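In structure tokens, the next block holds one chain alone, the form predicted on its own.
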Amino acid sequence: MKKEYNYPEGYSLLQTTLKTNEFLKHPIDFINKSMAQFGDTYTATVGANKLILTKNPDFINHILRTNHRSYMRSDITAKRGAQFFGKGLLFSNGEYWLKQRRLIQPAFHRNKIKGLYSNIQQTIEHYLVDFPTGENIDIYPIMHDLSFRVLIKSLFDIELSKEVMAELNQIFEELSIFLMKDVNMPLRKLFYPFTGEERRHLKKGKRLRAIIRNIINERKSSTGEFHDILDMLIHSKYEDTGEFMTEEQLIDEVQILISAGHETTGNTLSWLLYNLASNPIKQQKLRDAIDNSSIDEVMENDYLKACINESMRLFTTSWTSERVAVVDDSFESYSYPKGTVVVPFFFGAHRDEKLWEDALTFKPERFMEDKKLAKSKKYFPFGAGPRMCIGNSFALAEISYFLFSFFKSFTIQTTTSSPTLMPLLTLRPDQVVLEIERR
């Protein structure tokens, strides 16, 4: 007899497959719209299977973290992914997923990553040196390119010649785009074969393995001492065997590291200065904060971290994930075979009336106010659970160190132009258009 489940109301596969186009296209309005219409949790069908979307916290919190062990990433992110970016921490499941993560994370210790304080404010600092100024600068490009040096240096603290950095973003960039569109146009398969667009892009992937594998070699064949991430993978090792990473774990890891770093930290920085940008009083206010402060009180500055928290919360870079269920599972009144795919809205949980006062108004004073709220159950800027961002730490104190550079040399203003969301792998805009004068 087949089992009965109670999924959440939604879309039949007809409903479904006449509104990919509309999906496609700009998946926010069209998540919102869906649960305008049928709350805050809704179900779409794909095929045979059924996705459920939800911008529920306490339905987030069930798969990535209460109930965390019956979920995994699905194979159409994580097989696919780990065919351009190698089998790291963000492509990799269960067993060797949890292998990969007791070993990496304690390079990624706050306590270990101060040690690549000095770093990151060298290279913001001579970033700064030449920045542009004037009435119509496009940041978004800008800190791109800042956040992929910051990274790179972090990651090999060596000085790689401008036509390397070049091709690495520009490769990194072009396979993020194409696992986008590959993912969310599964049709786009089918004509491959005539097209050779995924050919040329598995040689990409392949000319990205040779060119950290080169820089890998010559690390290890070094005999001066570094103090980079590089440095702190090469020599960690399994717990149970003793044993180092091979070279191609190494690969993958530090793969993923520069895909999943540059992208949403560059992204988080241009939000955060659209934002600023936005609201000069707040501007002033960080300004005011930063100037009665010095570099080594920056990561305890509350306001600075209050306008970081809440740009993340309007504009969060990880908009959304998946998780597949490896057994049947229920949240509250609803139930679903093993196989359903569960979609976080952490975006619009983020901008949920109902959560968040005043939920669409950049208000960093509301973490201020509550000291807990960067850590609430409502609040998703890294993700959540045991999967949640190995890299959070380096990111926020990246981010930090560059608002307290920038806001002692620069003034924003907004122009004309506003940014226009881009949901691709990370949240993304099409540009930021400010106005930078030095003071």
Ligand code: HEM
The other form holds:
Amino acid sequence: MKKEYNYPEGYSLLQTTLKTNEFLKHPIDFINKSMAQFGDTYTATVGANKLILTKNPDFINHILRTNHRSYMRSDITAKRGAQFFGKGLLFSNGEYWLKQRRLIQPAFHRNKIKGLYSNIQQTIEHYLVDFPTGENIDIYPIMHDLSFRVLIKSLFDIELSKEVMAELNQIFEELSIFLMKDVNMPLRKLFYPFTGEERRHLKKGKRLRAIIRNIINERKSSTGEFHDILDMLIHSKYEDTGEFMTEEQLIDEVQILISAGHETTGNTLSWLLYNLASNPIKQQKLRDAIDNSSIDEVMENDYLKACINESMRLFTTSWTSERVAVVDDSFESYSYPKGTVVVPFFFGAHRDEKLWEDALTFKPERFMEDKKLAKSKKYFPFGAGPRMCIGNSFALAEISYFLFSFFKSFTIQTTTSSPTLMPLLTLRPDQVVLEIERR
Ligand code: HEM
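Rather than the form predicted on its own that you just supplied, could I have the structure of the form predicted in complex with protoporphyrin IX containing FE (HEM)?
So here's everything in the complex, that chain up top.
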């Protein structure tokens, strides 16, 4: 007999199909609207599959943390992503993922990241020397470029030529946009044989591999000493066999680190500057906190940390993710079969008035008043559970050093209304136009 499941209320196949365009036009508005109609959790029907979307923190913790063994990243993103960016941490699953995570995790431990602080700091200071000032400056491409440089310099402690940097940046951008459209609009695949789009992007993926391979090979044949992430990865050994990663594995992981690390950080920095520009009193408070401390204390600056936490709450760069159930599972009164995709809507959880007072207001003080809030089970800026962001200490160091150095030298104001949300693979602002002055 066919087993009965108790899915959350939601859209039938016909309704989901009819609403696809509305969803694609603005996924965040659409999900919010659907949650206003059905509640914190609802079902959409895509082909033969059901998709459960939720902003309920308990359900999110269920799939990412408490019952994570019953879930993995779905093939829709993992297999497809791996075709373009390689089978690194973000796009692997099961035993292989665990083996790689165990190997790579120590390189991202806070104490190891400390060894990169001076490198991060120098790249930022250098970048700020010629930082543009004046009215109407769109900060988004600048923050994107800065985060790319900081990550590349921390991965490979060498000067890459302008041409290689530009090519790398462009390939990552183009592949991310292609992948986002490919995952969200399955019907596009039907046209690939005619448009040649897939072939062109696979070729770009190969070019990317070739560039990274060159950098790794040059490094392996060099006799110099390097203090960077690549060095740690090259020398990491698997616990059981004592072997190093193969060249292909190294390329996979390096590509994933760049891909997962630069756009997320660039977006987070852009949203932070937007929040501080549109809240002059908070900006002044941050400046006071910075002026009264030294750069060595930057990672312990409470108000600075609170500003970062609050901005990541209000504008959650990793606005969503996905997991697929590998066995039948249930949560509270819901039950669903293996193969069901569950989508945690972090953005919605972070703006839920039931969970956050004045949820739509930028109020860093909330993280000062409650020191445990940043670690609470309703806050997911870096995800949760064993697949939580491996680069979170690195990202926080970069953002903290940037804020410290930037506000020592500059003041900012907003010049236009709030940026439009662009929910791509990560949540981007369309543009963040600021007036920037040197102090
Ligand atoms: C503010 C910046 C960042 C944000 C908001 C962010 C957010 C996230 C989130 C939410 C996840 C979990 C996704 C999920 O569970 O499905 C994740 C995973 C990951 N992040 Fe980040 N991230 C940031 C910066 C970085 C940096 C700088 C790096 C590397 C240098 C990095 C590397 C990764 C990797 C490799 C994963 C996959 C981990 C795994 O599956 O084991 N991220 N990130």
